[in-house]
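First comes one chain, alone, set out as structure tokens in the form predicted on its own.
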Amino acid sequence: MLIQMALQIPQSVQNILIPGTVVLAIAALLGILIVIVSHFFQLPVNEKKDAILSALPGANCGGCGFAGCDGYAQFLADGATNTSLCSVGGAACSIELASILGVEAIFTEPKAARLLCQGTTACTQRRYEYLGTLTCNAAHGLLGGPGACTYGCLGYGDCMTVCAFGAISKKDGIIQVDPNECTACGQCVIMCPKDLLQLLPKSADVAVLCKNGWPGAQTKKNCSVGCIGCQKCAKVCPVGAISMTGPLAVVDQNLCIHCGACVPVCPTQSIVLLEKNI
């Protein structure tokens, strides 16, 4: 019966049926094939890692060293047990990893990306006029940018464009970092030519907002607010707080008892209470 059916289909028809019909049993066949196949060879579920994944923020920036949440969640769930890495989750983020693994929940003191440089466009001036890629790196590579002050914020804002929590803006010929914002990932940190970002506790009141390495007399023609060496604020410091980096005092955040009796002997105003800036 079927065989005088198909006799009476056209053969056109046939041309077309016959092989559709062996496309789709082959088809159904590699289906079936991949089915026994997945099962076979698929990989564990590592429930562990995804417990952990779940409680990371999923900001993939790298602060904690890795290529992103998956790279630390991995380094958790082979065994590692410091669950203070992640800066965008802080303690709460800790405490939650901790429970996961079973361990005792490690922490570490909040911090926040500074600008040690306060050269705005009222405190310095520009030595020539850059046409240049409009980037701090480009910038950098042309005699140290335009500003009179080649150690200080270019303010091209390389910063801003890998800050990914909205934490820098550009102000005054310079950039600003809100620490209330700041996650302290570190990312801006890393892009900074200048090395001018440097991330402090959020506790921190004083800072010498100012890197130049010059002698105080060159660094007075080129910037009204940079350090110039005078050793005033070590030397009023209680605690040895503040040492010399060459020209440059520099604040040991570990020492510092939050005096503030550095501040107002500055004649230059470069070391300055923090909670000002913010």
Given for the second form:
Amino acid sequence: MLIQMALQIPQSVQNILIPGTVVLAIAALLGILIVIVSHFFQLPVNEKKDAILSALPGANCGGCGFAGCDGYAQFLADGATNTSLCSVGGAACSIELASILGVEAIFTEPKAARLLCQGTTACTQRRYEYLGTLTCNAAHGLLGGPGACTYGCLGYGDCMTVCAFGAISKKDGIIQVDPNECTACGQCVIMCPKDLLQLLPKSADVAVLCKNGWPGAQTKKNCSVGCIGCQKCAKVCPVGAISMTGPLAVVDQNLCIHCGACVPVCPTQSIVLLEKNI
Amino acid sequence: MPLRFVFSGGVHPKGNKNTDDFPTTRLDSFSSVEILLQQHVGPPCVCAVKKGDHVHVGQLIGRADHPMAVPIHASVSGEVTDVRFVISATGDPVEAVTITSDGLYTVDPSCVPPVINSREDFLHMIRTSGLVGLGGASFPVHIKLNPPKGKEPDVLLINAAECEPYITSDFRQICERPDEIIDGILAVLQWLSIPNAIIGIEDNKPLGQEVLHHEISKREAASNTHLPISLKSLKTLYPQGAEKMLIYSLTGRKVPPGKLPYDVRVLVMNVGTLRFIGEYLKNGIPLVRKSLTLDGSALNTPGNVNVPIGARIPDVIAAAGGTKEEPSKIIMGGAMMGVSLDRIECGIIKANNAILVFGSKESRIPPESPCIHCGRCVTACPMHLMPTGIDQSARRLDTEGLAAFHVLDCIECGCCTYSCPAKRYLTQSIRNGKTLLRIERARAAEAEKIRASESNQAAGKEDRAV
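Write the structure block of the form predicted in complex with the partner chain for the protein whose form predicted on its own appears above.
Starting with the chain above, the whole complex follows.
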């Protein structure tokens, strides 16, 4: 009967119908094939990892210690519970990760990178004229760089090139970190050949912005804002938070009670109140 | 000549051996010297004198407490007038002793020729003499002569290639003191029980070859025995005197990446180091003087001088004839691998073999221009690396690329920079690349540590739950 009906259909319509049916049949066949193939060859989807990855900020800065956000997500999906490693996401990110993993959120204090040097062109001189590649690493390789103080910031901005957040700029021959933009990913810290950048808690009030190892008399010649190791700050500190490592004073941020007594006694203004515009 | 007395790659910089027929002059007219207390690879020495002390030549002024350290001795007699910190080659402060000379050069009575009965005696003697590798790397010789068990060298290679342009101080030592060189070689062969020695000397020094050959045959005739020392002529090519190149040219052995010469059973020593051993066995005076080449367009009279260690460079230049124009660059070491100085007042150190004083014309640095992909640096590289690839990876901070190009195998000889027609700062860029790769490896190790500590914690928690 179907054939009879088909024969009754005019020839012009038949001309379209037959190829149409053939194409539809091929499509159906391929559809079935795709379902079969995807069933046997599908990649295992780690839903937990995907959820973690979408909760992470996606900056791929490497601040957690892994190569990127994917590395950290894999680490957490594999059963780790340390949700505090992402410094870019901060506390909010930690809570979200903890809720996905069903564990207790861990918080760390928000930090920001600080440059432990104030040796601007007004404060210090250069020992020689440097003509090589303009990177800190290269300059550091040649007798510790052209600066009079061999511990000071070279100001060619190796840290600036690796900062993914635009928090670092150059000013007066040294670099400057904007604590508002800084996410404490720590890339600049590992890049600095002089080891001058340090992640300090955002709550920190005072710090010795100097890292030199020269004896006091030589420091005085090298730079007008260098720590000369006079120990005045260590003596005035009511809680003993300032200790001397060699000729240099260092503030222990865990012990500091934020009284600010050490700042006015410093003869070279190397211990300073940190500006906070957060 | 067999093909293997040469390696592939390398460059032919203009020899500039202007001073090769100038005999070494001993200079003594120094009013004061400044001796650094770290003149070797390793931790610095501890100062053993104080301001106001009177010292003699050869008296200990820097005590070596660390096993890697090498003691330092006074090079003039006189009074210690200052002990202060100066900038070292790495930029860190290092102690320096200033001695005001009395001009008498009285030798300390403790300096007597050493008595050696065993291998341990010999190594101890080397260490107390304050000897470091005099080829330029200043590696402590007592460490080099004491390879780990099972890797004892079967051949001693003597590096007399002196492939750097300008430098002729080793060549002059060969011509003037061949007896001490042979004494030194025989002592090392005897006490380290190495069967034979090969002296490698470039073919642009026929006189040096002749002198050494004569000395060896003279001794063989006198004692009527065969000395296990052979002399091989190397093709004049930079960097023929680099350790790995020399080993390949003379023995055909290749030092694998990250390995040391004793891994291929070879011991390489500079000819100057051996000459000092020969001299020390005779008179017992520690390493307090150094022969070096003074050259460069800004000097009135280039030449070879023998000066006390610690003599300040301006004093040395003045004593040797002074300058005819204001020097614009002073290089410590050779023109290819030396380091230009930041301050002229510093003293001569043990590893110095040349001071090059260049005027404004020679010290001009041409501006860098883009890479034209000619591949000359690839042809020139004696380590068979791709300097251009490393350069590009280093500039875009691509650590995977750096690892793929084997940046850590670079010996920093400077052949790529020398051959580059675009005047790119390749060697410096490669050095940057090495630092970048080390930073990246440290970071990866840190991530591994986080992972390990977390899994330890997890394991601990499970234990508690059980």
